[in-house]
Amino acid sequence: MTDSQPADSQLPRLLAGLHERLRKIPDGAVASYIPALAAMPPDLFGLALQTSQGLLVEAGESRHPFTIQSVSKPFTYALALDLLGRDRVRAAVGVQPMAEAFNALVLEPGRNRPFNPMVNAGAIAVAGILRDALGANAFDRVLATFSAAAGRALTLDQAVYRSEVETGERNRALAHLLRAAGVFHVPAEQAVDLYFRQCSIQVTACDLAAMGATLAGVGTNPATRSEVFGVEAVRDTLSVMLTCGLYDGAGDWVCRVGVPAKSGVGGGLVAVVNRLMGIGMFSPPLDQAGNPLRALLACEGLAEELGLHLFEASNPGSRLLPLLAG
């Protein structure tokens, strides 16, 4: 790859090469604890990135629909920060990494709140305070915000939502634990229902790239120029994504890739290169930490090729800048 080639040839070639190299990796397993997710074909693999100028590059099954699942967590967190302010949100959920499973029935010692908004307890806490503030219209606001970040109207996958409701007893237990701790005031079932719904929003890898690009653009969608999130909300959200977004694999991710990211058990992954681009990926087979395996490897490849790590010896994204300049 040479910097003399135009952006419209280099970036698609890079993404296509990563897709071809990684698409036949057999490792990982599709999530099975939610029946509607277990039916997803494991060979699907889609990659997309959207630059701060709005350029969209994609490879593979980048427009195949799937449910956003835990990739929703940063975006509801940013919405809560905008609506309620940092003090109210921090009273409900912390920002510390948690050395437990993502769905652990545990709260931060001495604070009686979830460790961070990227695990289930924290995301349900965020859903609860949004439901407190917005009432019965809370999901409409969440869906509208996600749609604005994606740059198109998104929809709820009713089949996955029903499957979440039918199998979500552990998340209900978390909601009752949080309600008993006074984290939110609505009935626990209302909080967890909003969580089930946000996780069941249908997206594509291209949508996640646009949503990531919106965070990279300090809250403004680079294609539509719609202002979706405030500057302070984006800063806090990207910070907690970097330290907590990949569950038990977060430390390894920061060392190997070094950009804020969030994964989901539906196979989605969003990554954010501040001020430069958003990355969206889809690959159903997960590693032991619950992260989409091929998507992790593809992000690592992009980071190495383009110099995306926050602490790259040259400036972050230095090898990407000539591509964006064309």
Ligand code: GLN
Given for the second form:
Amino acid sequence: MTDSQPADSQLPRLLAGLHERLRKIPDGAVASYIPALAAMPPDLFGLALQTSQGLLVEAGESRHPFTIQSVSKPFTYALALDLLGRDRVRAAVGVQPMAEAFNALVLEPGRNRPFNPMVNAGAIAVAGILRDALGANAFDRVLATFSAAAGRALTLDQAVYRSEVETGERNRALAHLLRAAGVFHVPAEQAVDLYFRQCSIQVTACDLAAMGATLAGVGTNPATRSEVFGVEAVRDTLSVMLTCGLYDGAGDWVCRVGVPAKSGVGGGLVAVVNRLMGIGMFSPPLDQAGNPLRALLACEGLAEELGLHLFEASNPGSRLLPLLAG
Ligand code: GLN
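Switch from the form predicted alone, shown above, to the form predicted together with the ligand and output its structure.
Starting with the chain above, the whole complex follows.
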């Protein structure tokens, strides 16, 4: 990157370059175990970032809607931490990375709780305690929170929701396991229904960039200034995103990119550069671990270009700051 161009042309050029370089990569497979997801064209590829000043930069299909899927998990976790406090939440779900697949039927040995809130078991535990606390209004509260983080009113994709309900036996099994373990008290069906709904919220890469920017802004959306999450909830959430957000690909991700992130089987990915910006990406083909492949590569490219890794020799993002100053 050269320093002679203003921020409003350098960042778009960087994203457009990554889009052009990576869009033809043929690897990965669109998720089909939820039948409604299989229809997504594999060549869609959207990139967006929103800075802590509210500047939105985008490339490719950054406004194409898709379902948030597991990218919902950090945001319900943050909501639960805000509403119920760390002790209640920690009793229901741990903060340990797990070496198994995201939908594994396992609990932390000897603890009767899921390993972490970024895998299905943990997210269903969080849904269960939110449903315990909020009753039938729980989904409205989740949708309002996600909308505030995105800075616009989001909606539910009914077709994907129905498809999850029809085929989500494994998630139902997890919900029953968790209820039997006493993690939450509502019927298992109510907990897993909230989980299916939160996963079926429709977003774009721009929305994920804004939601990431809200976490980067310690809970405040940089464009609307709406205070969505508290400081402590954000700190715990970013911590588990860093260690567990990319499932069993998490260790590799931290070495290569080095910022908290979360992926989803709908092809979405959010990454957070603390205090500086949110990154939102969308690319349906997934790698073996269930992470959107081109989005991972694009984040790696961004991190390299802008010096985003937490343990950069200089301060993380130091190459971004001059661009933002213009
Ligand atoms: N709704 C999906 C499921 O439960 C979410 C999984 C994901 O995005 N990794 O299987």
